[in-house]
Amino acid sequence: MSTSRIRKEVDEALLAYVDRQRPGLLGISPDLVPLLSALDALLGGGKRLRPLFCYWGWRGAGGEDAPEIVNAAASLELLQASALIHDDVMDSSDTRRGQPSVHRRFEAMHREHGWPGAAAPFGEGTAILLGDLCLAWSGEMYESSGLGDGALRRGRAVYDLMRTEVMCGQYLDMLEGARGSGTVGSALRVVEYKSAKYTIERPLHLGAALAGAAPEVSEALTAYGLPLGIAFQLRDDVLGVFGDPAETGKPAGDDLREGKRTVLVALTLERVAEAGAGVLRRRLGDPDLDDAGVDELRGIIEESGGLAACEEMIERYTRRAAEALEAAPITGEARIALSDLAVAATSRLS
């Protein structure tokens, strides 16, 4: 089973699930059409990393290829949709995956219709509700995947923990932004809970639990998944500042405008001279930061050695994951797929 084929089957499973939900929503009111259209647009993008890691966690633990595991894995995309929609509201992000973020989409709809009242609260409120709906549907899709009761019961604890951790990680991310402390240690704590566990380690654990994995398999998947998850987020942090908008789906430098206290920023503040640190602290989080301002901050990050230090961390964590995978007691096909996914997750073009 190739990774591209799994990705295609995940897409098909998501489409089928939302299509099954569509008549129920439209039976409530045709006014819900824009809500479904926004969800369709959001689900149309994405790399499907979480379902892929879940599937290969299942296969690595001895599970056989089956549509039921694809359905269960695909439910993680609805969880991710919920997280992205809410994250964009909290960060006041204008775009997601190369299109308007959900709250901006509904804010624009309010204005286009000339409705009374403020457009922004309508957009934000609608986005929160759609995110909540995706969260509820993620659980429903998991439970209706077709896997047996025993498997679902084994996976449920992992699924619940995954949802708890990502919400705690999101809060810690907001807390760091409010405090403005910006240490490498505090930024890595956010990375671990908001991204590393949520994106890679827990999806692997979920697949393994569904397959009834032995404890040593889950431990090996942690040794691989956690450092890879950290490397994945560090790469995302670099792309959030230096990435090509055509590849990232967000304007260049958006993480700087949003004031994200990333490991990249923390590494820069450890190394930069006081004058550069002052500029970075003053301009980080400025929503009106123009292209020239983005270039100035990029220059500070690069010239201080912060970018090089972050790249070195990515390489170190990726290497640790590769070594753990080599020693992991999992099947050959899964080992190859997880090795390929490690490259995809940390690529400079992700």
Given for the second form:
Number of protein chains: 2
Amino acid sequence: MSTSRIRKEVDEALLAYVDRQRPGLLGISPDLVPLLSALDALLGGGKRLRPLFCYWGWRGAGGEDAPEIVNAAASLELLQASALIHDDVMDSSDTRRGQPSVHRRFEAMHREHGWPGAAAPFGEGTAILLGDLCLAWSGEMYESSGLGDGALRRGRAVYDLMRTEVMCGQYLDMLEGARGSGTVGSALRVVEYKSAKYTIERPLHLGAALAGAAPEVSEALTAYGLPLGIAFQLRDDVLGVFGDPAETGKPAGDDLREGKRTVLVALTLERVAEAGAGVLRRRLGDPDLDDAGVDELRGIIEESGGLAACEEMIERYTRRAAEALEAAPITGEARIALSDLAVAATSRLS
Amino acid sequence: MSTSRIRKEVDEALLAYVDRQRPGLLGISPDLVPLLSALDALLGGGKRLRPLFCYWGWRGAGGEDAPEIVNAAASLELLQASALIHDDVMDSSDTRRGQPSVHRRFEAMHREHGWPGAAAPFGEGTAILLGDLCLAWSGEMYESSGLGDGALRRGRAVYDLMRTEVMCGQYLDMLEGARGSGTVGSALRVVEYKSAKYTIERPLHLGAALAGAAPEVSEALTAYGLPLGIAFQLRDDVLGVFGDPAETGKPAGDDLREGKRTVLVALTLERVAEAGAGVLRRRLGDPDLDDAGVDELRGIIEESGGLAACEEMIERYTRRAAEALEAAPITGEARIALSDLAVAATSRLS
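Previous: the form predicted alone; requested now: the form predicted together with a further copy of the same chain:
Below: every chain and molecule of the assembly, starting with the one above.
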């Protein structure tokens, strides 16, 4: 089955799941409709990377194509929706996938109705609750995927680990941002837990575990997935600074305004002359950074050699992933699909 | 088994569960220790109402005493920890169970380290993540309780419903606060979903479902649990305004400062003369409300007859629950324990 076909099936599984929740929510109160609309809008976007890696982990370990694995894989998209909604609150992001973020959406609803009191806390509170709901629903969708008890039990061990890792990784990310230690090593540790394991390695493991894969299959998927996941995040960091807003769905330079302590920034700080480092440290995280300020920081990152070093890392990790994939004891069909996904996850287009 | 003995076993199950997570977190990074300390502090308090109702739902339906049901019941305390941590962010509450709330705790940590940037968003972000972790862990603790696949599947249907109901109920609560419609009916709908079902009815149902109870047992538990749950929340509302801070663990009048649109407030607004209603509407939700302001609002709630009406409702719902319990087709031991719990949940002591 082609990747675009699976993506479509994942979309349909998500739509069907949310539709099954709809009558229950309406039974509680029609006032809950805006929560469903916000979720529909958010789930309309996204590249479905985690479900795709989960699906191909399953197929790679010899699992047959079946709606049950698509359901289980699609549940990862609800986990991701939860993470995005809460992330946007934590980062005070205005947009997500080219639309207003959930907390901004409900802040606007409060304002449009002219309700008394502050609109922002209403938006944030709603986003916290909707993120919680998506997190609960991701587990519910997984458990109701239709897979057997034995498979679900095997997969749960991976699912549990993945959730703990991504939440801890996000905390470490915030901590790095607060402490501003900013070494390449500390930034890479955050990338490993918050992103590489969560986006690629664990979804692959989940699929493989559901299919009852032997340990050597999981190990091979790590050898492919972990370096690819690092390369994926480094590409995302580069796009966060240099990407086209029309492609990323985020305003240009948003990562700079948020002050993200990325590997790209750490690589730049290792290389840049003192004057440039001072500017970078001072203006990184400045919410009022304008286009000229974004251009200045971009210039420093490029001229210091930080950007080139990051591109070189992306290439090295991508190559390592490709080599591991060649040697992995998985089905041929999965090898081809995972090779294509590696390109999609690390290409210069977002 | 006595209720105090079960409470102790629930405490031990929670401690053991968090201890099992500890090495995994330390393996990611020793920087995660403060998350565990904050969770330990929060889990040290609490009356364990939800686990107790779950346990007695199981015993009432004929389930034998066993560590597996204690584990499954204790997982509800992690769900509750998640709700409390996120609630405190949404309400900007400073304290919880007589200690600083989680977001205040991490705000203080940021300040003590003298890190650059704002401390409050770091505290709130950490609390959002720790609440997410508790929500994920509640599901993990339930699934790893040791109960069989069939029991877990039956219980999951209740667990799923409970989580969706409480999150939707919290949103409706916030919406009522924002719109300020403030009728007794709309406040009661919030109480039903956010509190009565979540605290009493669904935990009872969960225990009964795990034990494989017949539908008439679940129906009887609803006839007892739903009115008792309403009485429980109304008692909580009264304590939130008139309670002793030493008992409630919250500063006096905190509910008034937060502007909670409780049934108590709605009953008062139905009864109070125009002048008092004006004062109540104006000062409810004023974060700067001082002791004199709290006393003034208390006076209005009492003199209007709102307090008496609320006490009368508590008595009526408690009586209805007691009558249903008499007639319920459950074991004698469970009937006695649930009768005691009804008193504990609705007594004037918090």
